[in-house]
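Only one chain is shown below, in structure tokens, and it's the form predicted on its own.
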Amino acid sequence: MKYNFDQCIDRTNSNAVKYAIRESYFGKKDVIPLWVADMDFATPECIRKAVVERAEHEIYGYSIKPEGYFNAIQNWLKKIHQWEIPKDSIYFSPGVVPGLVFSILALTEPGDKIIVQTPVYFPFFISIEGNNREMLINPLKENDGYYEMDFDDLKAKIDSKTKMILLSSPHNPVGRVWKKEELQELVEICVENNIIIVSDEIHADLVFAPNTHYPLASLSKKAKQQTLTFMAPSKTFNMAGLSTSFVIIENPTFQEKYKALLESYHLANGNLFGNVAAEMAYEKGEEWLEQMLVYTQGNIDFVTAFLKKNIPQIHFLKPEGTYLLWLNFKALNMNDSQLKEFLIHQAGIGLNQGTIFGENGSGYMRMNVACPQSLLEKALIQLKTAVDLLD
């Protein structure tokens, strides 16, 4: 089946965050929204049909996850990521960020230090500091737009209070897909210092060839026992509103503590429609995903060519994964506040400000390119017009 990713779908009256709060967030309601990390592509038809079919049943009562739900996850991870996991290692989370919080509450104590590698997905920060833990910043090293983990800095900063690291893999916002050797070195450091690895792998399926995503916990027995891996079909298949993430935990102690906390909040069963959608996504969504990645890669190439030809002052390194671009605006010689106002009021586009991902995000903006190319082209033309007027 051929999918149409050029289709422009009106989301303005659907309560979509990306559109519904533009005016309150940007102070202007007509900016082109390329910020919130969901897609403007139609959710795969197989998923929509499954949800509608279940919705036609007369009762929406309490439900359990069927055997097919677990089988679908296991089969997907084995086929796509060559990772075999037992059914009893799969636990529910209403979202990856809530899952991070559950992990922090279940496995650390107030005052403990938790590592983040900035610039990084900004909810990591509130997940730590909002729960009375201390954030330990281990900035990524950047060389001409290419980011790597700074292991020397990490080892120098670890102390007896350092208990956990929140890992973004693939990395949001810089687009790195970590190499096996990088992940293995991180595991060795964490095992040596008894640091729990909480790996946010929600973008695991959104990787461009020739890069390969390696689930960190799949690398070795040590990695498996040190790691909680959070995944979801939400980014992959554009179904974030169904709140259906999961975590893979193979360490018995971690399992027991996570499960106890989840049950204390009475959250273990999840969302009726989310369960249905997740099972169908992993059973029948692969063809859609393959075509979506090709289209999104085309969008990335389109932005690359457009900027090179028309606005060479703005540039980025092509991401190895995710549908997010980490744009470098430093050549415009604006401070972060000026850049934000310029993009909103002169260019009329809404992006995520780099500094929300950490101090080393200064001068950058994050752009979501999972949208019809016509919308992307319109945004880039508006940006070019605005930049030309600066001369």
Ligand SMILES: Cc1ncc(COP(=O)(O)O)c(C=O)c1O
Given for the second form:
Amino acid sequence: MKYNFDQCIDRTNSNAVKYAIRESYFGKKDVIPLWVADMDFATPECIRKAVVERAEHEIYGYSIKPEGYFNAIQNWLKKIHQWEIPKDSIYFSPGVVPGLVFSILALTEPGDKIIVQTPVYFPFFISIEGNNREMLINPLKENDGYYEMDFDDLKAKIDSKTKMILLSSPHNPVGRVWKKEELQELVEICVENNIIIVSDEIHADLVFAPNTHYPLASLSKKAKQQTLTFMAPSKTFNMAGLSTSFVIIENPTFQEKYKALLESYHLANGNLFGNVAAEMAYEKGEEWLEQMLVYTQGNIDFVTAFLKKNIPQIHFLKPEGTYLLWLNFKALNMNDSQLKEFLIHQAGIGLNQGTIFGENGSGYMRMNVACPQSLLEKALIQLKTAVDLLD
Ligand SMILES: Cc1ncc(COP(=O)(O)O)c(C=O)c1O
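Alternate state requested, the form predicted together with the named molecule (shown: the form predicted on its own):
First the chain shown before, then all remaining chains and molecules of the complex.
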């Protein structure tokens, strides 16, 4: 492998959220941090070099996004996702979550209902309720660890107040890469009921063969008109601190409303280093991404084999995409707060508690495996030792 993903990089003095706030979040500052969704791998060198080169310029003033920035996004989407989009459909977003909030503010009214499919990335909840909209919960159906959308439940719950859905695609935390047919069925329901689809596709590039990510808006003319698609190179290339998200909007009414809101907050410019990094990532990052996915797949296989051999009570279904595992701890027979305490204080590992993703996350924990395998091994050995002591 050309890139060294085994390298352990010390992040303790870099103000990394994953490391720096362990004490306040877990109450223990030395838990092995397998929580926040960024990677412990070095951001690709070509990106770091481009940022350093720009940083060496004497002035960091206001900057535009150059033609190359838009070309890089268009070429990436065409090559990686077979999706051709016009340049003028690309709008900036300071982050995917702020962009979800802008979409909610621009396209719905207080009191409107917005659909979420739990268990799901928890900032969706505050984005809705923090802006005086109501959550309509359409839980995913689970069968032996495999999650699917529950269209019957969705159709039964939609009413005249239901105006939008926040979709996680690929899905965080359950790791599903939605099939074309599933997305098409969702589009049909949304078009029929005039529900705007806000598709959070931040994990689009993090997909394991033979699965394919389909940008929902690319599936049909109807889908394109119904959808705002949020994407970013931030998860893909480990540069979440650089503010590099964007949204693709092809419906003229949505474009106008989103743009007006963004401009009213004077937020359309973005971060000069983020622009440089995003362009370079999409231009030169493909080989790094391919190898990172191979390494991460190896980590997933490693966890699978370790648990099967040593702690078969804890299990998960291999994710189709994302570097996040949705571990089922139900066989340990603990309630959620006991499980949380056990993992922090007996096992010494920091995971995301399942219930923050929704009520049906009870008994689960989310584990981030985008780290050197040696760190994962250490965490799993600590977990095994703690579980053995329970017997
Ligand atoms: C589904 C999903 N959306 C959005 C984000 C965060 O996006 P941003 O940092 O650009 O707001 C994450 C990060 O984990 C995520 O998993």
